[in-house]
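We begin with a single chain expressed as structure tokens, specifically the form predicted on its own.
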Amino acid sequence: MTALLSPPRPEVATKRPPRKKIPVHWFYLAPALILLITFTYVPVGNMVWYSFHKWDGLSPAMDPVGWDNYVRVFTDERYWRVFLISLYYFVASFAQIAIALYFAVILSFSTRFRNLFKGILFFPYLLNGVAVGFVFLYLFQPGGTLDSVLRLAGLGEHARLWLGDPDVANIALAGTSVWRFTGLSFVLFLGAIQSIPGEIYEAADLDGANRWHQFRYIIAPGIRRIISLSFILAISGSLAVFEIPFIMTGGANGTRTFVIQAYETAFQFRQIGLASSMAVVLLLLVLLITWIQRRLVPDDEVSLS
């Protein structure tokens, strides 16, 4: 009996799943997250590593101390005091926000040289801050610029030791921040009035509205994220000082900020981990105010129809 061979069946070509490609945007935002996450996380991990450490930064064994350098922070006099130095920087911050959206305001109507009145405005932001310090130490020495023109208008009986006197010092250093970081808010104001449409002030013209309704109902609802914009950066920036007073006073005469006290903390008493903490705690504090001002001051759609 003869078995019945089945004939041989074709072979089937199996076939693979495809592979998953990588999406081509990734490519292109790798180099920028390789540099954020090396120059920004990793440093910022460090960092709250270091806070709970006693260490010097030469040694290379680091002493775990759990939360004491947070507790010396908070309870230390020398630590939590300097942040009271920061109020002269927060009221500055606000002349510089009213002194930029008035001359944003005005510059964006037509104006007579108004290019030059720009750059002239937005020249100080450009300058190092080193320079600014240097500059303005000259001007409020004794007998220095200040003193000359005081002098020249007959008020020479006003002139004092500006840097030198613990009741004006700070109010000195706090004005040469508001001259040199006018421009920057300035320029994010300019940019923001100039991006509202043409047609809204045409309209707005045959209604009869003066300059100040236009600012009123216009200009002000249509640039309220820059303005929120610019309080986060003036309060940030008034609680993280440190090149102005470091470098015109090196913190002397009751202007040390709390940025100048973790600075010496760290390089001078070689005290790494409390430093790090204080660095903790001012990040810390700056988030928390950007998180109380977004939830007072909401993100909304602004819309001027």
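By rigid core we mean the largest C-alpha set that fits within 1.5 Å across both forms. Residue numbers count along the first chain shown, from 1. What you see is a predicted model, and the numbers here were worked out from it, not measured in a lab. What changes on going to the form predicted together with the partner chain:
A movement of the C-alpha atom of Glu264 falling short of 2 angstroms is seen between these two forms when the two forms are aligned on their rigid core. Shown in the overlay between these two forms, fitted on the rigid core, is a CA shift at Ala240 smaller than 2 Å. The Cα shift for Pro64 between these two forms, taken after rigid core superposition, is 2 angstroms or larger.
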Second form
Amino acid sequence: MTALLSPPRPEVATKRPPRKKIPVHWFYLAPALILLITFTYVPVGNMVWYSFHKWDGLSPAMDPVGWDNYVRVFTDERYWRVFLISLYYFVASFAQIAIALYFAVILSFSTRFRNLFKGILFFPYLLNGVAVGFVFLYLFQPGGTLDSVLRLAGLGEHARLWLGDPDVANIALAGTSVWRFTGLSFVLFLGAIQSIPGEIYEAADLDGANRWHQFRYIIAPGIRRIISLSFILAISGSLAVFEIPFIMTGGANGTRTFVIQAYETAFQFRQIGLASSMAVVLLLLVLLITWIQRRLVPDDEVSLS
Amino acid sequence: MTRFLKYVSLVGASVIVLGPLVVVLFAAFKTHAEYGTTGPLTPPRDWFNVDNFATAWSKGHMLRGFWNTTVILAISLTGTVFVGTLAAYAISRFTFALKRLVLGLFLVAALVPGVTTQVATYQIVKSMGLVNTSGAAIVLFLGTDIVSVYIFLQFMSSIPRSLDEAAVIDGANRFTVYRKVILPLMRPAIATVVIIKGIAIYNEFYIPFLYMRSPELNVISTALFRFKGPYGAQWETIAACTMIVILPTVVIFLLLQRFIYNGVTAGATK
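Switch from the form predicted on its own to the form predicted together with the partner chain and give that structure.
Okay, now the whole complex, with that chain kicking things off.
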């Protein structure tokens, strides 16, 4: 930009080689841009194109079908039902955020064994998804850990097929998801709380504010942005749930999520067009939610000073 | 009273976090007969019974899984560091007309969840002939990483430009500046990216599962997943295998705790 505004310098212009060379910065950018375009933008473009066709992914012929795939996604129960499954994970994410916030607040102040507790709460986030799936398959087995604990507590009659009963299977899976991801929200909140300057608490202490007041008037406003970001991640995350239900139930007993359905439609039933239209719908939802978040919480708001 | 409740809640949460893992550890040390007769909450009779680990290690071809994971990790991480730092260098140190557009492309891409585009990405990877090779995972781990570019960009803006200028006056060209001045100073950011991306790759399931079907290409996650079918009735073997997969994470976490916290925070909030 500044080059355009500066006065022309003829001595440079005369030295310029006759053939126009590619500016050097493009060589530095090329690897990243080529990868970005090949594996993000081209797929998004292709996906929109496929979504208006009937295609098995193999044959050279693609039948244009207009909006048929989209109509099917919204009218066939098999496809729109999976959105309802997202609601379980969405509700669970409120629990996740609340638990994470509670522990982030209490572990921001002096507590015995603080680092140990921090480590324990965060640890599940680092675990391999398949390992987590197996650990919880074991937990929810008939006669497994959960049933044994219930029996010990004298609640043996509440034992049930945790993953086999469609009424509770999604709750069990969403619970697993909370176990796995609370540590991430926790660490994010912890980092945000620590960035609030300590003098503010001291001043509040002098003014006689108790812990709840401090939370209500200092911490909550101070970390508003990260809380709102967590909700956005929660919404888009609950639309894109895949690993836990796929590993634990394979989508059986009414636990099929949007991504499992799209995966099966594309790679088992080879309906690439239909699966693409599902993916386009999911992508648009995620973009819409992000846009709403940007509107509700502009970046340059929130300041403590 | 509130202090008491605070510790009760902390201990309760720790039990909920560790409990499910501990019972799996118990199961991993039990013999098949012992597993059948004792409840899940009973500790194993013999803590030195490593038969299940041996079975899991050999039947699950875990060595191959760890090897494949390591190769993919090493190549993807090295690639990410170079691709990311080069791009960040161009964006932060050069002035050019399309810069806003390039930045915008990275920004918008960060909003697209990878899991949504796999149907179409699969066709591209297939046309490159990479399906059923480790190359599929490597190019995808390289190509889908926008967060690293952000971390590099943010860190690079804190390196004073006067250092570059001094090097240029001493006769260094742009690439020498990158290699001799910028790259060594970027070490903390590189460590952050290597840690968060390394954890993500070690734990990734969808991409290897989708693109690398043949057993020889199994990584840790897919090797473990294969136990689900044939070993459905042998929980003590599955438990041992699960522990084998978790163990490296525990070790890395204990060694690098502080870096991991910082890395995750830097990666998630941009």
